[in-house]
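The chain below stands alone and is given in structure tokens; this is the form predicted alone.
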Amino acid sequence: MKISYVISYEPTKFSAVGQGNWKEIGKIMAGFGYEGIELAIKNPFNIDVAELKSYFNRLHLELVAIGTGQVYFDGGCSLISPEIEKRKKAFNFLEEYIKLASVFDAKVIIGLIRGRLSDHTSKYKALILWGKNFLKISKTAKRAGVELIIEPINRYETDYFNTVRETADFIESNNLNNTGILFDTFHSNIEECSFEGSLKYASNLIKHVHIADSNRNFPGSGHIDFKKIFQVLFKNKYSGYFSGEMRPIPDLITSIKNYITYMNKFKINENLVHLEMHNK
């Protein structure tokens, strides 16, 4: 079970991400030991590569996987957005952190980048724009060496998909063998009649995840049954990261503690199937 945590590298309008002085948060990080950091990144063209390699080699941390919906969050941009200046700015973005991701062998998010249909008047247009242009970045993507994973989000925050399995769908029927799916807890909370199931039925698409409970703080918290989804998917082989993306609820060092603290009660057996709580 290997443990992350989202952190943005600017300061975001976004609230379930930790927030301040980054390369401070990191060094608290990895005293708690945390093996990685996916870090949210609202303008890649901002970013010291060399920098950023050197700080993660220094902290023996992994970069893990690179958020990018702050494009859309804080700038509105997206890859299906009605304004043709406001597309090419996400795609030229997408650009720019596939090449960002190549050097670390992180993931690259595709979640509010992608735009609500409901931004446009036709939404069968829209649908043309969104495979058009993600197809086009798959294949840059693919040809970088870098996996890209779409993140099913609630109807709230976005129009489509919303589920795991329209997700799933999606990936299957266009054969993006470079594609994979981020099942995060608290969207899953909202839109699936059943985490079980929908695990199980994209169990080799789940390439990462994303941690938070029913009221978007850190888990135990609120009344999701994690044990349960953590079981079918090491059932199903899942190896990847568990990404802490959650309101810094009291605050962000607490939030990060407990995160950790109860990831860790967790204990895997030598089938990686079942689970059992550590006593304390």
Contents of the next structure:
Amino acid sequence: MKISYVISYEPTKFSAVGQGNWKEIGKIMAGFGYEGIELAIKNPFNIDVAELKSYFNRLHLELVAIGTGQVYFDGGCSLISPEIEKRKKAFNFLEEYIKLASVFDAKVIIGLIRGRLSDHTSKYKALILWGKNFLKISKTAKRAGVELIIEPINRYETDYFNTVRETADFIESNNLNNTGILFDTFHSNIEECSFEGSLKYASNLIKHVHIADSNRNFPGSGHIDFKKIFQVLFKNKYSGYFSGEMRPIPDLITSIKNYITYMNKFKINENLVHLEMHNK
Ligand code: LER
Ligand code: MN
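For comparison with the form predicted alone, kindly provide the form predicted together with ligand LER.
Next comes the full complex, this chain leading.
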């Protein structure tokens, strides 16, 4: 069970993420025993790759995944924007995110950068743009050996790929073998009929997990049954990261510390499930 936490590289309006001096935050995370950091990056052209690489090596941390949602959340650009310049910008940024990810063997998240179908007057045109642009960027990712992960997001933030099932059906019907699903417990609590049912339906496609409770705070502060979720994931042999993506309450360092303490309790369960399976 590998643990990471989402930190924003630049300041952002998005509130369910760690913000501050990411270098200092990373050192503190390594000290608490984190294996990785997920970086949400607003502008991939701003990154000093060599510096970032030596920073992660020094701390023995993995750059797990790159979040791209701020391109839409803060900048209004998406793969289906009705404005061609904004569409191009989202596409060029994704190409750069992919280059960066290939250096770190990180995954690239396709979440809010999808945009909303309702940004268009015609849903049909929006879907055509999605299909065209996503398949194009998926080929770029494949050439670079990078895995894309589509994140089902709740209906209040976007209006397509709200559920695991529709995301899995899209991936499978297009034979996208370098594309998986990012399962976010906060969004899934709003959209899924059952956590177990969705996780079973897409068992071989779940490649990354975001953890927050029903109120998007620290796990244990809402009503999500994490034990059930983890049990299904362990049984499905999920081997990816569990990235904390939550409102940093009461403050970021306390949240980072509480999150890994909470998750470490489940490491024991994970071993038990593996042992049970081994003995069958
Ligand atoms: C990002 O991982 C997320 O969950 C969204 O709510 C915003 O990008
Ligand atoms: Mn998320």
